[in-house]
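Single chain ahead, by itself, as structure tokens, in the form predicted together with the named molecule.
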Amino acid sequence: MSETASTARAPVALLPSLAPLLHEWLPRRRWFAGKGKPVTGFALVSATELLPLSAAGPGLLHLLVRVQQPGPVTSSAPPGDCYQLLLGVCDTLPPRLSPALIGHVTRGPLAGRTVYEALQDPRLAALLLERLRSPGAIGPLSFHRTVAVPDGLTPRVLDAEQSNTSLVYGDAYILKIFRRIHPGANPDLELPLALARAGCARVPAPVAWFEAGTGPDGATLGVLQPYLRGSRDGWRLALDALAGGRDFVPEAHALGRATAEVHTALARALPTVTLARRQARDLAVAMSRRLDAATQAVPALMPYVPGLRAAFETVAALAEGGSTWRAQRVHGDLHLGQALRTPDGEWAVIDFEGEPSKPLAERRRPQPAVRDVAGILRSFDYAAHSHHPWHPEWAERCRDAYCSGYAEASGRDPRDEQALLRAYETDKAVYEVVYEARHRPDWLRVPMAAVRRLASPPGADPASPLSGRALSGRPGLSPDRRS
């Protein structure tokens, strides 16, 4: 992804005339992750016209845009985050589509056009499924597949946006458009190719995908994967049985079993490391500058931040002592919405992009498996919360089976690797606390409970992998085991 405004077709003087629209418009997106800064500027990254906007219909125009706001700079990287935008541009907005409308362009070559969501107009979704059928560059886009993808699918853009925003082809194909680009493979469609040339099968396989640029700068901009019609997310799973009065074991042990799936081929397929002392150092220290990072954020962290700290501090010591762990490359942001359990009963996990907020370099590194353990421990745990009264017993149940799940189909049990469990669990409660204050302020009171619980000594913490009680008939466990 060149940082030279690389054009195709489209004038670089777009920019300036679209830039008001933007302005309103970015910030308000649930996938804009500057939220609370102005916005200074925005920066052309590349303007692709995927149909001419000259055309007498509507005309489509892919955008890399950089969005300038205050914040630290750094020598390595240009200043501000880079987003794919997707355009559509027409003389009069059809009623149907108001909703997409972004503006009303007043000046420079667009100045009397309408400018609106272009995912959100099923001709222009289906435009870009074309590309994607046909293998090739357009200017700096590149388009590549797989296998052959029918034609003829009728889009839906999926309402429940996230990070990202998500097409559906026909009920069969699913694509993915990230929203903030990064330079370099996205794990998201790296893991994935993986497992599917290793064979896994709890992972839908890409079947085409396009990116910006080429070579180690190359961005990856969408993945395009087979759809599971009428699978349901465990966070869906997992609130019905709470509020059925529902035990959640058997899901929670079949969870386990796929996750260690997944792990044992992604530890065959990608290099594994050993973290030793100074790596293992280097997480807690991390650990800990992301503790600091979250308070600053979010002050109400601050008198537990000795309690959370010492999980982290735990890690270190082991590490000082001579305890190593081994890493492989992991999801990175599990939890239950990101397991989908299909009709048939199986349990598939997608979105391997990992923490969108950290750098793509970091989410790449290869990391102690646990910490994906960890993710979907946290997960039982909000379940249970956002169930009036509070279920603690019913997230240690599925706590107890996840892992037992994990450790027969994998041989290693993730309760055996406990300080590191805790450190992971701790480091995801914090990033919680940050997502939900800045997303969902609503929610926050889910994982500032858990922080509370975590800042506590592991005994005295009942939900903790470490006490007594979720770890029952297993008490003389101390120190992690070394790999």
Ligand SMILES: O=P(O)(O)O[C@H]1O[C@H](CO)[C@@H](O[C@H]2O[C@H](CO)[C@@H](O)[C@H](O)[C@H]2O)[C@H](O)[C@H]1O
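What does the same protein look like in the form predicted on its own, given that the last one was the form predicted together with the named molecule?
Just the single chain follows, nothing else.
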């Protein structure tokens, strides 16, 4: 994204006037990734009036702001994360919008006016949909659509904000607003578009989106897709099955088939590559480095390091012996919370953004499909641990059924790539240990149980239940999405 500003409101003076408010407001947002580090400054990337800031009513101001914080600086990119902000501007904020208040501006071009979170205002949220209904450019922003979108749809913001913000319009469409912005095509637009072209019905096809800039410096800002009304995510369905003493084997089998259909379509639609000796060695080295860093952060991992590292070394050794693996575009953050069971009983897969904490280039890199499989297998394990007493056999039945369904639909059984699958599951469990130790110590025993199992030689996995109360929350969601 080029560092240019476009607004009729004196862009040079705009950000300094908002900076005191943003200093207080931004770090409290759930989607702000720089928690724990002080904000030292802001840089304006762009500013666009989507609705003129007149005295007659609220205005809508779109900002891309780079947040400066302490940390390493590289010459290849400007310092600090870039965030997308949509600000409402008015003279007096109605009481019903008081929870959206950001603050009152005391100087600069907006002096004397009130600034608030625009997406909480139905009038301004409706205006954003109207912009998507009318393709074209407004300053540095461009709006696109593939089909006609009806007007008059009532907006509401979803409560479960994670790394982004989502609005539902009339229970017909859902608009995901990306908050942390990276140059390049966001996989949550790129991959569903490719799947739609490939005729894969497992993923809702984008109907509209908007961007900033063009070409390699452009960035995806938001995507509008059909809203799967009445659907329930796989995590909640799994918990319900456990609570009711029911098996989840048919659902797991069907989800395996759905995952395979998505992978097969992605491999048809986008290029695939082969992971040979060098690439597999690099993969194993990266996993080992993450294990080393995790052990420094969580010393409880120390006794298991040799066994865990063996999973990564096995992959490197197989590659040295001539083994290769196909890599393709994958979901990148697949778990039960990303799978929706629609009212007609079919599985749909959503949220192709990948792990938001990772660089966009890494998220767009082809990877073995078993990475996604490992994510679902870990999710079954989390679900089983959420119920007391722990049901390891429930998870194992789900894992086997999922892999069998995947094999039926794709012709390739993930269990035939056991070494690579084990390495990815180990890498995921190590990541989960660090997350739980930092954010939810009560949950640490869940990934540590997997660590003990995965550190044992294949075929000798321990399966001793852990004592303690049942867990609550949403562990089926990737840790990146819980913060």
